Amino acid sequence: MARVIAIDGPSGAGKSSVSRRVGERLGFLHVDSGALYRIMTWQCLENGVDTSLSDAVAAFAEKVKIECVPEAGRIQYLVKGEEPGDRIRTPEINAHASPVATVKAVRDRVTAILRSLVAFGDLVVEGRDITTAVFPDSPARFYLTASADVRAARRQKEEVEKGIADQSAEAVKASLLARDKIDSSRKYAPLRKADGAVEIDSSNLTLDQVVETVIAALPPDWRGES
């Protein structure tokens, strides 16, 4: 049976470098589950759907055709056959991100998705409800933070870097913080700590001690000791 490390946590704190790092190090595949609301934000917007009519959101969210493909160490997914890239990491796809991700309909239908996905084999799965409501069962359930100031500088970079925003750090923290409330309040799924989860604080931790305290935590056998 395939092995899930799932990782949950807040934007920007870290979970998308620490989960491709912990999957090249076992061999596992990258999940990464926000991509999918991000993608399902996207069509919504693209096709003329408004984000904040919960039903129309929930009907057009069972339209949306997403191919997963096991590529290069990680789940690729495609949309009519391309690659979303950062078409789904735009400040505009930020502010509507959560409001999307709330609807129930949408939530069922990636939870659905991402419990497909092992099938392809052992899964390093980051997002939001991971360790509380795809894969509860897991034995190797984590949550990583960071304070706010911290993680809006890592998001802020990031955006530059990637030249798809240049927000100041107070416009990225207000964002952040503004999807924290609403991931943390929504009905259904919200993102909360889970009882036994293993907490995680990145703030004054470097990638390579975050992943070595992901990997030590994991149970023996799947670190390939006896």
Second form
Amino acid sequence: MARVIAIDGPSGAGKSSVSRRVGERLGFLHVDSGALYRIMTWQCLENGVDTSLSDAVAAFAEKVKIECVPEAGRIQYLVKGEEPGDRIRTPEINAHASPVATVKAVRDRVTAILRSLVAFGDLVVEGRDITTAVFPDSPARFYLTASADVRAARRQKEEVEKGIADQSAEAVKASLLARDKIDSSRKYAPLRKADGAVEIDSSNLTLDQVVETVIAALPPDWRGES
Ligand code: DC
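Switch from the form predicted alone to the form predicted together with 2'-deoxycytidine-5'-monophosphate (DC) and print that structure.
Next comes the full complex, this chain leading.
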């Protein structure tokens, strides 16, 4: 049976960097579940589906074709044979992704895709509902968080480095808090700390320290020890 490390938390908590590093250390494939919600959102926008109409989004969600391929330590997603890349990382997608992710049919579709990935081997899966809804039985569940100011500063730095956005720190923080609010108050699989998940506040920790904390909390045989 494939092993799954599940990591949830709000935007900018450091989930992607931590999951990638933990995956590299242990040889588990990194799975970015947020990218699937972003792909759904991008495809809605590309095809003129109004993301505020949940029935339209639900009907369209069934039609989006996403191919999942294990590649260089992660699961790569292909739409019509191509990786979406930074096309799913724009402020426009940021603004539309949370409402799209409230639609049950979208969540069901993404959850089914994520569960099917265990066929490829051991996984580190990051998202908002991985510890509570997608893999709630995993013995390795983490809730990663950080203060809103630290999270906004990280997101802004990432966006500037990618050259895909030019928003003030205040604008980045406002958009992040707006998404947090939708993600944690939605009806289906809201973001919350699962009972029994290990909570890590990364506000004052380096990436290495967070990675070590995660690895130290894993079942001993998952760390290559017995
Ligand atoms: O982690 P991210 O910013 O790439 O996520 C994009 C959006 O998808 C975000 O608004 C929350 C949503 N999401 C979700 O609802 N459940 C997940 N497991 C992952 C992301």
